[in-house]
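Only one chain is shown below, in structure tokens, and it's the form predicted on its own.
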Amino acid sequence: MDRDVVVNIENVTVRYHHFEAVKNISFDVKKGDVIALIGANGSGKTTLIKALLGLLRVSQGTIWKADGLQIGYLPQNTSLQDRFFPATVEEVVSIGLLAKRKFPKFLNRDDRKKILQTLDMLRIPHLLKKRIGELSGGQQQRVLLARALVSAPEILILDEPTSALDHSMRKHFFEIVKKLNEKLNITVILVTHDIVSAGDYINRVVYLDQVIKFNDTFDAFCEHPELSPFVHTHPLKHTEGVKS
């Protein structure tokens, strides 16, 4: 196996009773990848992610992960609508450290330093003592990203992270993800329906419909007439072949 491979998914099938949510799936995740995992609702994306996280049992095949691999996870629909929710930003981010510890669970000085460093990296250290319910949707998303990052994961799994964000906030969020990938060498698996917005920030597309229909670059996906509803719609495509 290639030494850069950090996750190997080999002939994986996951069943719910007699229904096969994903069927005989195989692909590798390499260190430094930014992969967009796409597909229609019900295509098996969430099932595959839960299997990768160990939350669902694999019915057939294997999921191999590098020894000691740390995975950060930002689940779908995590923004809060209750502005009176009492937890502070510091308390929310601390869950990323405390969740994996045995009792007693408490923060030490090093933990508080890590939390502040993570918030600073995402340019929100000033929110440390704010209640998360008082924050905007974009600020909440960065706080929840900080929670996933504070334990220094090698892989970051983001499940529809921009679904509640407007266009400008989506662009900013993807720029943050790109910076994390380039500066910290964090591998990213991005579950998204917004493949057009994500196109500039990913190096591979895995298109799932119970089985893998496509596994290649974003440009190759855009040029695939049978699979992509986005053929020639990406902004970069509009400039190709245009003479000045």
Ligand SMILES: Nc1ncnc2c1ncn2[C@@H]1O[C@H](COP(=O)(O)OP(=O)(O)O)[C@@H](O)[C@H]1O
The other form holds:
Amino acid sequence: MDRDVVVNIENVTVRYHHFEAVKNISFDVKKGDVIALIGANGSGKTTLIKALLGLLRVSQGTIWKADGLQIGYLPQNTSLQDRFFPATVEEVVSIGLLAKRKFPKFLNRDDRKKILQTLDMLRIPHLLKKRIGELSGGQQQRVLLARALVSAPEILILDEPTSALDHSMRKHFFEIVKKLNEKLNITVILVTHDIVSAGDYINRVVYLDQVIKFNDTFDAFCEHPELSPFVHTHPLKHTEGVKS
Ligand SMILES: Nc1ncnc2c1ncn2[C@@H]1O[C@H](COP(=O)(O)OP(=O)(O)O)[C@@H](O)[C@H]1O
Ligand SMILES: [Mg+2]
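Output block for the form predicted in complex with this ligand, input the form predicted on its own:
Now the complete complex, all chains and molecules, led by this one.
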């Protein structure tokens, strides 16, 4: 296998009982890739991500990951308010470190330093002691990104991270992800309906509809006669409601 390959998905099918959510999926993720995983609601994007993370069992096929590959994950529809109220930003981000640890489950000096460094990198160090209920949607999403990043992952998986954000915050969020990729060489898998905002730095588009319908560069995607309308009339407005 190519030395740069960090994840290899081969003929993967995932079923819920008898229902095949994704069918016979094959693709590689290479170090430094920024992959946009797109497709309509219900096309199997989250299912595939969860299988990759080992949260769902693969019914057929194999998923190979590079030895010791560290993955940071920002799940879909995570409302900080509901899940972590009334935690502070520091507490929420610390979960990204402590969840992987067996014992003891408390923060040492080194952890606190890592948390602050991560918040610094995302330009929100001043939020450290804030309660998450006080934050805006854009700030909350950055805190969730910090939680995914604090353990210094090699690959970052973001499942519709900007769906609750308005256009300008969305742009801003994608700028951050771009920097993480360019400066820290973090590999990114981005599930999104907004490949227009993300377009200038994704190097591969994987278009899912139970099976893979397309897997090529962003430019090739834009030029594709049947898929290019997706770029202009992508279902963003219909599927991504603004949440409180
Ligand atoms: N836990 C589950 N049990 C049964 N069916 C599920 C479950 N999760 C998702 N599905 C179904 O699998 C299909 C793919 O869902 P999902 O992976 O969430 O799609 P997407 O993330 O692209 O919107 C949908 O038809 C969905 O209803
Ligand atoms: Mg989903």
